[in-house]
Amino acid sequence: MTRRDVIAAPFLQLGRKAKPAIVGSYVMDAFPLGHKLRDHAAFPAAKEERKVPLVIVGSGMAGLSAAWWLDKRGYRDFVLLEMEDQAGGNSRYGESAVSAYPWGAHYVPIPNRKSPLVRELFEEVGLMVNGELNERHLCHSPQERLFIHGRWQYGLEPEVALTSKGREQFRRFDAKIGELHATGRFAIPHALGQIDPNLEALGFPAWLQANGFDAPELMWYLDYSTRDDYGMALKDTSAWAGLHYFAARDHDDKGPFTWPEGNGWLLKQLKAKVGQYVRTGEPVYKVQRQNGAWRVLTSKASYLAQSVIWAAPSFLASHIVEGAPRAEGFSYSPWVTANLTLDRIPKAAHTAEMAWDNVIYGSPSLGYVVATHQSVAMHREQSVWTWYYAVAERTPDAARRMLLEQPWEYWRDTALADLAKAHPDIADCVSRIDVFRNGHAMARPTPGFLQSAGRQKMLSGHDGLYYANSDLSGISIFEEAQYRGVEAARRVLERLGASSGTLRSTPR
């Protein structure tokens, strides 16, 4: 936001026509506990001792996917420990009298045939039936729109007043992506494809310059895309990651799948399957070797395990796990998400049919998604808009300091100022704004990260402890989290000498 935007934002509320002030707060603020773990603060002694073959640490999509895969194949002697009171990581969601809404991930693209694990789960939960899409869960039309030059257009590639240079470069870029996609080297999960080490070591701007791409409209669109999927500016992204965003997906994708609560819908399906293993509100503060096994300590229990799956963010491991390598080369994008409760839809919104995903050209934010978009109600004035902002213009450390220092009112005003560019009366429509600040929301695929020594050490694991967070992929999306969780689960079963077809669980 510009300084002028932020200064002007409080005055937007003067137009609320004597309505009560907008209320709200920060939500899910777990950073004090995270800093306590980082700083090796003292925790109460455990009240319970348990022996269990496997402990999974972290109940984001990686940890839940590991549990899903183990349970489905008959192995059920494990626990899954979660620091926070709600499982799900970046797929957590909220609910109000108006609608459910996401706090992070809010859609899943249609999996192609190179994503067998995703398709296996989607068949189980009814998103696919014998390989065919369940259209009930597909995003309704219109899916996307862009506010540019004072008007809305459908689709996110700029078309209003597009220059001939911009049009030619968009066409040529699309052709290049088609060529890369046809090679089959770009896959999701990317471990099932082939990474070009030269592209991965190169910055995206250098590749674009070498290939003659510099049109302002295209540069904005590519920068929006890297901020959307990676939480980072184009200038900081590897060329491989910048191209992977486009080249790994099928171009005839009919998706995405989405729901009012975003990926919280998938979270609920997984919790229904493996929730019996999950212990929330039980942060792990130490994992140490003990006579060839692992002692996993929480304030509630002390677990003695043969193996551990570390599905929590990799950077935490060196602060908690004995012998863990430092997460050198790992970088994380800070994010702010605000959920705005609207008593009515802004007047300007009626000049074009509301889309699910709404983006403002030139804005540092990612725009907003409409939680009630999937509703079949003929007329609905109340809604919840989820506004996303990756703090990509600062270094990650500086952005995290900013998140800690700024009061809730700052983000209230910033969100209102941003949305007022397209909806001048937005402040008169909103009654509540809740804000979630996530200092380490997404892994950043910086140049050279996938080939870095720090990542290779994590991939190897050690002494029966296996790392499984999606940050190992450098891309924080559901498919990568699922793959990492399942791969760690496979390795655990191999180490325990158990065949997935003959395993028997220990009574719980």
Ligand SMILES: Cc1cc2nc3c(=O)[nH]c(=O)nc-3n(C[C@H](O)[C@H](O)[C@H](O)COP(=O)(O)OP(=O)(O)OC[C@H]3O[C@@H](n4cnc5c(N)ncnc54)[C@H](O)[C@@H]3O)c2cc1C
Contents of the next structure:
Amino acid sequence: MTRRDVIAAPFLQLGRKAKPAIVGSYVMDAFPLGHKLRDHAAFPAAKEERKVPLVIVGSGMAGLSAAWWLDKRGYRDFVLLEMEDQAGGNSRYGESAVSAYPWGAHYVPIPNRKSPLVRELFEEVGLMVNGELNERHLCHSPQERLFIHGRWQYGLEPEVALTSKGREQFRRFDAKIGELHATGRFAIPHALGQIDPNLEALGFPAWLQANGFDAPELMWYLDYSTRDDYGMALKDTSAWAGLHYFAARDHDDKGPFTWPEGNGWLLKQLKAKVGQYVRTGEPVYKVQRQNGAWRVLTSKASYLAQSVIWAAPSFLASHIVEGAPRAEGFSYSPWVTANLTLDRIPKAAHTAEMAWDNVIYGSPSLGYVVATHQSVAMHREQSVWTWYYAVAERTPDAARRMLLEQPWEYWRDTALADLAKAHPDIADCVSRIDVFRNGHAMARPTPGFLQSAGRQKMLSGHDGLYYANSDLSGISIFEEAQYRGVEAARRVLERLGASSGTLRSTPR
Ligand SMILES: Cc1cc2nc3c(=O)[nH]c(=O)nc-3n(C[C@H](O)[C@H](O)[C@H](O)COP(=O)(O)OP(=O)(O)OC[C@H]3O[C@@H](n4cnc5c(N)ncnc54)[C@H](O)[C@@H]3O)c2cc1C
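Having seen the form predicted alone, I'd like the form predicted in complex with this ligand now, please.
Let us now look at the entire complex, which starts with that chain.
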């Protein structure tokens, strides 16, 4: 950004008078229905009665992965119920005349050599061919850049701000991560590795202090990382989770896989395989025991099932499922995602080639991802930017209250003010801003959560009902959702396989 740009910035705002107002609204608000479920509100009586051996609740990546795994093994007698009109949960996406764009999950890193399930799916959908990456789906260069001290640099480690102390600590931190990775204990999904109980019970700040890490540039980078992956501040994160972010991945210069619609691309692939089982617009409001089976109630149908996979967030179960443990120790980070439609690219952006992921140093937001980045068109005037903000500076309860109270205009102005730090003319470029507020978006890996009694109870399941949401992993990523869904499916198959024939299904 030049000095002239800085001086011109306030006057550019004046120019907005001539420009039509930015339109938009909140989209996909789930809390009215969520609160109805929590408060046991009345739902219309179901007209349809069905017997089916298995009901899966929740069509996020966990529920769809359970369906994928069962279907592959020839087990096809189940339904998958989703409360929203669109399947996919946190991997949903939107589309406009300009581009498809994500509402949540937007990439998957190159799978580790020892992540068999992810590799199996990626081979099936053509992301990998005989173990080799399909380059067409890899993020184009430049991938990441950071706006710092009034200019862009490539990569997210704040190179231009590094003091000699900071540089030494980054080097030492990298070396430490290399050592931890080499132990093989940090895996993805993490159940394939081994959790050090002391590290998991410890706060990340205590570990950093004990290991002599305190340089502000490194602290910013690590705090950005925990906000980015877990939606929570470094100070609230367990040492194990803070390190897992870095130590669990095999290093690969390539990747990640990404698409305009983010992980909506993977969602489409899974829906093509198992969409026939999915019934959207069917919130499950009660799951109760009945003569040794499960009665699953929605306003459209009443299902009698031998087994249930609860792939909806775990905390909801105690409000809906008879005998469900209270989700003690589970906590969730609230997120806001805004999709901005740009009629033209901001001028200052041209001072450095736009990256896919663009982060502003010192900002409470996580910056923005460019939906049109993967486009092969050489020159595009229009674009969609997805702006991410985990409300990590407040407690989750306080953040959720704020999400409910603030009008759409608050997020319009917050997003524009944040982006204006790097793009002073952003308000003149944007014609539309849609905002998604998600109160219980991601599980938070607080110290001790993975060893908590509350989580252990959920992992066990009860009476043929198995929990499968990615929140059981404490880490909200595609690979964990897939693992949890498949684990629950394995257990169901063991159980139903042993007693098949006791409950006959009615026709679909
Ligand atoms: C802003 C954001 C960005 C993210 N970015 C990434 C990323 O880039 N890469 C990545 O790998 N991961 C990312 N994630 C993590 C993402 O959560 C996981 O990748 C994954 O999509 C989680 O899937 P899930 O099935 O466990 O849960 P969810 O996606 O939460 O699915 C649960 C489903 O259950 C449904 N449901 C709830 N209650 C009921 C009910 N009573 N009846 C019927 N249905 C019900 C919900 O509507 C939902 O569809 C991101 C998450 C967020 C919030």
